[in-house]
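Single chain ahead, by itself, as structure tokens, in the form predicted alone.
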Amino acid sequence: MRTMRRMGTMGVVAVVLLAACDSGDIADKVYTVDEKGYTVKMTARMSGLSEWEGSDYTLAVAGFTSESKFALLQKALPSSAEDGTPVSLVLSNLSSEVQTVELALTNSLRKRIITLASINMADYADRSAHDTILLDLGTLDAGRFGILQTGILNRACIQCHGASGRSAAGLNLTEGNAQANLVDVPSARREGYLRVESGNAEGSLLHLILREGGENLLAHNHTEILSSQFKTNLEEVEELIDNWIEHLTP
């Protein structure tokens, strides 16, 4: 549903888009547009940001062109922010090259690893305007597993593992259930394997079924399922999953 309202002589337009991710964590997005230029302001109440401190990854508000996986510009969220406290971050000076502004996890080269929320700048035809776009993400778990839940499991996995009461192999990957059903839990389909072995990515069944040859380990080809959702960043997603497993304490 879209609601528009024009206000005053500056031609300010307020656009409210009602959109939610599968988990329901991401709140409605409110866009405030006037006629002078582009700025994006992200607000959220986050937890888990400290888990990325000192890592090779950065959670950031970033601007991307349509031709590159590398951010044209970005601002990192503060890893020092205390859990549950409001976080606000402004990304300004957006040129016409920027096609999307995203809450994204990037690597040390500013390469997009995974996108958690996105604004399509093509929705705003007047590039000469000064637009303040407010992206309110509500409450968001931004820790290592929280990012996996929002960015990967909710997008590619819960359709078979938890949504609408379906739980293939007795594995529920919905929010609040996934980690307990994965970590150091024996596989119900492959004897002798743990679904996820803490600190050992290469020994985990989750790692194996997402690599070449993994299609023979279980009845369904999980790499094919994952690649259907992550066509351009499958390798990065697989590495992110491994990174989470390696940081688990046995």
Given for the second form:
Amino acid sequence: MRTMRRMGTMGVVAVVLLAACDSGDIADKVYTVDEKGYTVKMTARMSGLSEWEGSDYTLAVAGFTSESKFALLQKALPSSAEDGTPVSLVLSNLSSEVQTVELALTNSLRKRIITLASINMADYADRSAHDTILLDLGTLDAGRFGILQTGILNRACIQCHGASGRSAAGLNLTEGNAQANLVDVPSARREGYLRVESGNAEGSLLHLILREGGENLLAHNHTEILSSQFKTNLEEVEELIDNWIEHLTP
Ligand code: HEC
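Would you generate the structure of this protein in the form predicted in complex with heme C, following the form predicted alone above?
Below is the whole assembly, all chains and molecules, this chain first.
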């Protein structure tokens, strides 16, 4: 139940705004339909965007085809946006090749690292091309840890760690608890390890249990949990977790 509620607050509310009926001349209309693809407008109040400044990662609204991990087109969110101020971004001229429009972290090659919210363009196939699809994301922590929480922990971990009232190994990974439960906290299951050791990804239990070779470190196979959830971007997700750990200062 808690999981459903969480998805409800962080999930996507996509609403189609029908453009006001165009009573204007026909030439205008023909031009609009032929030249323009779909338009998606994303709005949100975000914090933490500045944490990505100068990094290899970009938080962007991006259009993906079904064939590629690389965005066909994307627009970066302004990393200068002040925390909590409303941000809105318009992605237009989306061709029919674009299958999903996502709020995603991408790298410098526009490769998808992780998706935070997504709309399926097929759901809007019957709309005329000049409608604007609104993607309202509410409030979102878009900093290093916020993205980990929304993109990874909420999706793959909290069902056993905190959301249903039980926290396996005494580890609560729900929002507002996860950092304090992970960072520089001794493992309850493997003596000599910290769950996450600030600045040292490779020495952290979290890194080890999620990677190949870590299947048997715990009584529960976490390598498989991660690989079953992130089938097409496993390596990217592993690197993102390491990137977060490396940026923690001891
Ligand atoms: C299906 C249930 C389940 C899911 C999903 C799950 N875990 Fe676990 N987790 C466990 C269990 C059970 C243990 C304790 C294993 C043991 O006793 O050896 C554990 C232990 C851990 C530990 C070690 C804690 C310690 O103090 O030693 C970490 C770290 C951890 N999980 C992180 C995660 C992360 C991150 C995710 C999501 C990617 C996740 N878990 C998803 C069940 C789960």
